[in-house]
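Just the one chain here, the form predicted on its own, laid out as structure tokens.
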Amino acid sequence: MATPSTTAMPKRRLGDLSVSAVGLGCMPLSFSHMRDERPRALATIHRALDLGINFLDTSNIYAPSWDAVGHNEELIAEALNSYQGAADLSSVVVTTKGGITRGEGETWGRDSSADALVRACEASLEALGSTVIDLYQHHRHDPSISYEEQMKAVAALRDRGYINRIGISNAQLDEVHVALDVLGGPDDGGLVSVQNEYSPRYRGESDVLELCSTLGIAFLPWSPLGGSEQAKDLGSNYAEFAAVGKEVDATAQEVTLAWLLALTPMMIPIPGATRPETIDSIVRSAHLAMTADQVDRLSATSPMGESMYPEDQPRSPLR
């Protein structure tokens, strides 16, 4: 295979752009053991930049700790700023969220009423240093307001002209239903992407990932690898994938944003990574070929736990 420094990187749909077949998911950067690590964080961002990684993907409250929300996006900010490489930064797209509260003391919340977006979203487009978001996801279900109002709250914040496009994330098939009812599909400049969580750990809401595939809706799937904790396991839990590691001369981890990438043109993965040199491997994963059978084989695994957030048990719900 050839090396990444050395092979372009494939492109994906997601509503009128093309962006790199993976994206970076940006808040291990953000880790309270990365406070101090902040030249790696940034020399992370720039390899993914040099690799053909044009997809950044953060939120408000990726942070270290409760008095640094927004920790993410500024170093976003700064990577991009500080960035000396031959990459166009012009084709760069940063996707954060808002909807989830995050206050003194650890302390979380769900706020997705017209007024908190609007505030929530002013923040991330300082902390960002830009004059518009991309594209913007409503983060989470805030179960005090209907959703047809949150979404329209969404709306309002690209009639403000404070974002480009509209993403929803942890949503349930009903909600992506009042979701294009509200804001229309991606031909008509509505609903472009959802991020849910998926994974050889977690397939649930596999209804909502047959839409988006149907409707040319982009599908980006969180903690891919089944989450930072259980990734560097991934090929002791998950046999199948090993052994078509071994087959096509990758590892685990590379087979399965493979198999990812395999499953529906609109699937656009968004691993994370605290280290420059993990990068080269999310970016060997976009050029890892593999036959339908051994496409199959992973598919049929069979998934071992539930969501790593699931609604009814509340916690610090970063994603």
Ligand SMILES: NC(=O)c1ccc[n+]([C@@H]2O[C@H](COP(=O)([O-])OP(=O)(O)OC[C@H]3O[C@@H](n4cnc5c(N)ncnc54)[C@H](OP(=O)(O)O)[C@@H]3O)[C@@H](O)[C@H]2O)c1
The other form holds:
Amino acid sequence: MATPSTTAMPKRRLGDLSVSAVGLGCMPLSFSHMRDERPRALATIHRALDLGINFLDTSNIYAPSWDAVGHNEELIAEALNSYQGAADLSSVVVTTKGGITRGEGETWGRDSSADALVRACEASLEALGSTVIDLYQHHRHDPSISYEEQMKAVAALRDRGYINRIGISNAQLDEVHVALDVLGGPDDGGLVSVQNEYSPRYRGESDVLELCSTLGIAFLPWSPLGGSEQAKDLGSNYAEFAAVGKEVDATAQEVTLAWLLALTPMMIPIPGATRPETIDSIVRSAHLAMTADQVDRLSATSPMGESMYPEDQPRSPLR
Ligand SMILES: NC(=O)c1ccc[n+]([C@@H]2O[C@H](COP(=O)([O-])OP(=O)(O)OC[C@H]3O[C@@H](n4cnc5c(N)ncnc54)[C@H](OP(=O)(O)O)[C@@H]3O)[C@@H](O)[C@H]2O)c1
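Alongside the form predicted on its own that was just displayed, please also present the structure of the form predicted together with the ligand.
Below: every chain and molecule of the assembly, starting with the one above.
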């Protein structure tokens, strides 16, 4: 197989944008064990840019501690500002999220009221050093207000000129329909992406994936390798992914990302990484060819785990 740097990264549609078929999930770069690893974190993002990844996923709450909210966004800003490679930075799409709160003493909550989202978005703009956010994602349902109200609050951010595009995350089918009613679809400049958990381990809300595929909404599977704790054990936990890996001369992790890409052209996985060499493997996955039979064998495996946030499944009904 060609080395990643010699082959152009395939692209996928995200609303009116064209982004790398695989993005980079930046969350683990702000885990507490990475606090003293700033050069390695920057090198990881730089390697992604070098190899054609132009889609970076972050959130205001990705931070080593509650008093460092914005950490991951600031890291991305620093990585872009210090980048000296050949990638065209004007094509880089950074997406962040708002709606989850993280306060003193690590108290977590939700607030998608209009005022809270304005404050969160303003803080994200400052942390990113941007005048506008390419794609803003509503992070998680706030059970204290209706989903419709939450969507209107996100739309108001665009009316203010803070954000260019809107996505939602952790959304169930009825919530996606509410979002579509309020915002319109991707062809009307409305909802362009849904970011839900999806991996060999967890395949809930497949109805959402199907709808996204039908309507041309990008589907961004989060924790596509089962999350930082389990990613390294993918091959031993999911034997079929290792078996197909042997057949195509790839790792189980590469096969997983290639399998996701094969499920629908609207799929844009966002694996996390904390090492530049992991990026090389991620990029290899975007070039990996598998037969339809191999893809079907992987799809036929049983998801073995529940959601990484089981307390949210099922969520309270829409209010
Ligand atoms: N919307 C939400 O509610 C939500 C929730 C969770 C996550 N997310 C987003 O989804 C992104 C991805 O999820 P995640 O980071 O939790 O989990 P993940 O992508 O399933 O796993 C990340 C781990 O996989 C390893 N890895 C990545 N590619 C690999 C490869 N090709 N070969 C071997 N190992 C590989 C990395 O190792 P190294 O560290 O060794 O490089 C990293 O530790 C996050 O970064 C975040 O942006 C969103």
